[in-house]
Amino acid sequence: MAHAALKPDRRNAPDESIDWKRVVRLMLISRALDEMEEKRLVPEKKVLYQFSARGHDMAQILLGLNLTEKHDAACGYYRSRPLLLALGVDPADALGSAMARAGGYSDGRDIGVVFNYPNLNGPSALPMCGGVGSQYTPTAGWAQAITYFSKHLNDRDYDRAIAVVLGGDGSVASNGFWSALTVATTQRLPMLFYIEDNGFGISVPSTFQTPGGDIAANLAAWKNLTVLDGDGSDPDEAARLTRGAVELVREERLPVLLRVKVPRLEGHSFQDTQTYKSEELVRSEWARDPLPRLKDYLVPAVLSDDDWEEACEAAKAAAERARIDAESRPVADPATVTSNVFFEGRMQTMGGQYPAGYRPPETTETATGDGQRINMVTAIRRTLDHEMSINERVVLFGEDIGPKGGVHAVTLGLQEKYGTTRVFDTSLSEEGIVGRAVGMALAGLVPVPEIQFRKYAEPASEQINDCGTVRWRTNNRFAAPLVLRMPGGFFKCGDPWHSQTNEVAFVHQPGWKVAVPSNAEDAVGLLRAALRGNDPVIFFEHRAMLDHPWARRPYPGDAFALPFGKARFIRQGGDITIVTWGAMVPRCEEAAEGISADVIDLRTLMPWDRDAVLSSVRRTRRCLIVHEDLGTAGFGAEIAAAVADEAFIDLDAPVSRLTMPDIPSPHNPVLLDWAVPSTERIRQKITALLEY
């Protein structure tokens, strides 16, 4: 169903429900937020990055005080303060926060306009992004975990809660715009988007990001979206259609578009002069300031000129107070700043299943296995199956892993057995199956995301980047675990798309863990680990092994579990250390037959057992490090710096790399054969070292 617009009723009389007497004082206060900072803390170079939201500023006020629910959530983007403002965020963390001193948003680590606000008697915010469109899937996320605490666990403090996410015109071209508004429509789920056109993203105008420049217009027959326009600098409509939406998701359960149009009054930072617009066009905006209009409304019905006035010397006087208690924080001491990139013990505010109560059942890492043998796909389903059968907030989706049970079969049965609420497919959309994770597990789930190969997380990049600083960057606030399970590396033949391994990218990324599992043991006990643990994990599955008779254990049993960063020794010996993971370990355990080796399966790449391996080669004195990812850049590479820093004097050989060449994986059997390590060249490698 769609709607044009909601037309405005022009009553004489305001509203008497909204409380005008508080929308004034919200929005004086951000005006003269914006004023301080554009007049005086950015010019003495207090205030770094500033983004003006006078324009903009009324119809959000408007749109937060509707956001009454405990479990209601909004994300915005860097112009959404006074939203914040509406939500109750003080003044002074606010200001705080744009100086980047101690406390606030984030301990200074991130710019003062990225906002978040954990509120666990009232409606949040969610941790904003820096990048433009990464707020709608997370979003989705959130309003998803609504529907499953509502319908699926009877949680009836869910059942009015709603989520909404601001963007801007320019933002409705972003992938993580469409990627929600599909995700959203086709589970049916109670999100609002909240759109703020201005006319220009920056110096383009609308038209380039959207044909017309209307995205309401655009989206008027997509299905199970109501659509709602109007005018945001209007005092009446902006008050009716921000309540409209709120309350048409609210009761209908739907998602709703709303498009407000509001005037940009200032640049889109403090350094833009806007040259891009000419003057009539500039005095048009002016002339919609919604401040004066604001004021033409309300005076004398709801204030007289004197209240008004007293308003504007409060509003200054309270921003004021906000300067100096701002100004009197100090920066965070340098020394703090490499903590909480992943759990240190002490509890984040919001995010994860730990918060709301969660105690893990106890775990040991011995085996108790009855010696039957079964491969790596029915371990990793075993596990999966376990674990949702004792915790109802563990939810597996992507794409194909329903009926059809994954393109590796590794979900199989799993649908059937809990339902498709709790394993359930996606859309073609690797940006919204990681995003919404991040958003579910901010609300207090256990999300399960696959991507079905390795190479296909390209398109979620941005919110693996964003999922995995969300507790460093709101300095332990929040924080988003989850799985994410992603095979990948060659089998039977290989190809640029399906066989890549890369797993270095993901130890580049600040706070995600990554496991590397080679056999079937091993992957239960980290995946395990990942499920019952609070930071988020990319859970590399080795296409190669998940069959492959090597990898092959007894199940080790419900309560098994392993800790990130032990490596397993696979054999021991005195004359050389070999270190390796994934498909890689049974090829170097075959090649150091016959041979006194070290061979060491370091099981995770975040954290990765930098003590074994260090320990082994002092005592064996030579280290070669065979992987099956590029040379280049490889993990291989910081190991081997690691070894020449730390063990350099011990050596009696240089560290030694075996590596694929730096080449996408070939398709071609022979071709493949010949570009990743294999058993012969591993011995070569090991012989050579060893005649040093």
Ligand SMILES: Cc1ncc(C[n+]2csc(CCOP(=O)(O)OP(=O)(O)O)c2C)c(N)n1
Contents of the next structure:
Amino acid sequence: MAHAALKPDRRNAPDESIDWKRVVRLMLISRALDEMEEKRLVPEKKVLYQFSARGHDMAQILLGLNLTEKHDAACGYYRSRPLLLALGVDPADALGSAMARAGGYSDGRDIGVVFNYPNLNGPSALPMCGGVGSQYTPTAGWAQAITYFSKHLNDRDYDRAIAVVLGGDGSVASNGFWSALTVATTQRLPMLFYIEDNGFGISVPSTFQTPGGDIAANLAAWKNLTVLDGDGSDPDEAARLTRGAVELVREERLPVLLRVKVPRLEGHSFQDTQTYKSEELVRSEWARDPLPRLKDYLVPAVLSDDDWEEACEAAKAAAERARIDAESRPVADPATVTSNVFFEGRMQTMGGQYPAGYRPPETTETATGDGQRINMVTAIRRTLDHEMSINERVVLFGEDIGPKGGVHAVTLGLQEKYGTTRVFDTSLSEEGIVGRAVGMALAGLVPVPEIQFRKYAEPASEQINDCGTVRWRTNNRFAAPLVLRMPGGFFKCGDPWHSQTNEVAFVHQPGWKVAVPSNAEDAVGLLRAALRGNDPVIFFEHRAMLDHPWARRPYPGDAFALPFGKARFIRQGGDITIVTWGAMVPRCEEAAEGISADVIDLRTLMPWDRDAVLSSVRRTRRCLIVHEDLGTAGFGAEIAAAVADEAFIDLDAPVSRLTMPDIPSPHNPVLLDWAVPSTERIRQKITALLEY
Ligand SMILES: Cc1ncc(C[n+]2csc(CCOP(=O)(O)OP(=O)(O)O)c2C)c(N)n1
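If the one shown is the form predicted alone, what is the structure of the form predicted in complex with the ligand?
Then the entire complex follows, led off by the chain already shown.
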């Protein structure tokens, strides 16, 4: 619905409650930085990528100046530097980051136009990404966290906070946009969608992104959403709309979409010559340049001509000072570029529960339980239950995890116990589930999203990858520790959708720890460590083990936690080392019956226990790796390479692997049994290696 009160009516005198001189200063410094990059720094190859904000700048600055609450956050994209300047980012930091120098947003790691700004005492900029549309769902997560802190934890500092996401007209076609729109409007979150419509996504007209090219008109009937629309190059209208939109979200605690039409005065990026635009179009865009319009609007009402000229000179001088500062910064030491993939003891400024003072309770690696054996489902549920009971920041969500208790029954009864704020069903969008979790983690919660089956993590691939790299690419300014639970692997049968493991894909995503427990006790220990940790964790729950008699163990106690990267020896012996994990562990144990073998359950793949494997192989001189995942580039290949590299001269037989063939999981149990390593085939392989 359009909001009548915010419809432009007549041209007003400049609103005196706005600090127009500050708007002018920020606008001119933004222009001066753009110009300096275009004329000097890009041609001199000191800046490698440049996305001019000219045309988008004024409205962004007006928006930024409205973000005044301590827990406001905005997530933008590569054209969002004016907003950052309005939030208080030092121009030298902005330019230094564009020049990939040490310090700044990322210590020279991330593309310089991708910003982040952790601000503990005012509005923050959440870590932006290069992927168009990826900014939406984490911002929705921040908005949901605001609601959680304000309503559930009764933290009054959050009562008026809002989340703002910035995107171009091209981004409204992305999965992330629709996912976040659904999340924000179904959950009624305090979130502003700020759409900067310049008519093009690089060269593609906005009519390709939404029918008729008008996302505001197309969303007019969307429930729980106020839609505002106007000219972002007109100072009066842009000021009224940005303020009105922010106030509406603050007051009504409901989402608003504000679409501002702005001209893109330069090419998409410095390299783009805009040949796809007619000269007439380019001229008409320049006729909409907000800078002269701002001057017209403010001179003489607010500033004199001389004031304006002075401000121009001051902005040029400030940009020059920023350049000198930025150029004096060194390039980071290349030896440091492998740091901050994971938490290394130095605390991130923002994200996760640790910066807010959380310290984990004492734990033990000794299982204290002497009760009845419980299955893995119950063990996971009990661990989640206990951690929720002692930590108000832990929240669970996913598809069907509420009243139904999850399709695998892991969360059964938890919504009843903890309520719908802490345990809730989500819309059917894995990008929404994981992206929202990222935003919640950035805001300081401990999100535990569930993906119903491992394969269905694929729609969330971008969010998973971006989550893992947050700490590295912001050089420890931000982190997004969360625990992503997902069941997978075969059960009674297979099929291409519910049965793949493909755990190696997560090992290949920097920044994620990966747990693959085979039994109830390890599941408790690893899940507890994950929930109390400071890094994102993939927690893989093997479907075949969830209620497997072999996997049943006594609950090891509420203080039981296991370190990642420490394998468990299931059997010990001297003639062969068998390395495995997940559902293959009991099969390997059985296959090694009567043989003097080390059977090693890795328990975690990132990190994995190299020392345990290598020292065992050096003793037994033979190594067999067994896994359910496909052979080619499966994690066994990594282990085999490490053994070949580091224990070659100790080997009496080739390092060997037994895995699924490179096929999707077949449905018929007969076909499945043929494809997945069986006890019998493991046994044959062991015998062949022993006889080698
Ligand atoms: C997921 C993804 N696909 C493609 C790209 C390449 N790309 C970068 S910007 C862009 C156009 C985006 O246009 P729009 O959202 O309208 O923003 P504008 O650049 O016009 O401000 C494209 C296709 C990308 N970065 N991410």
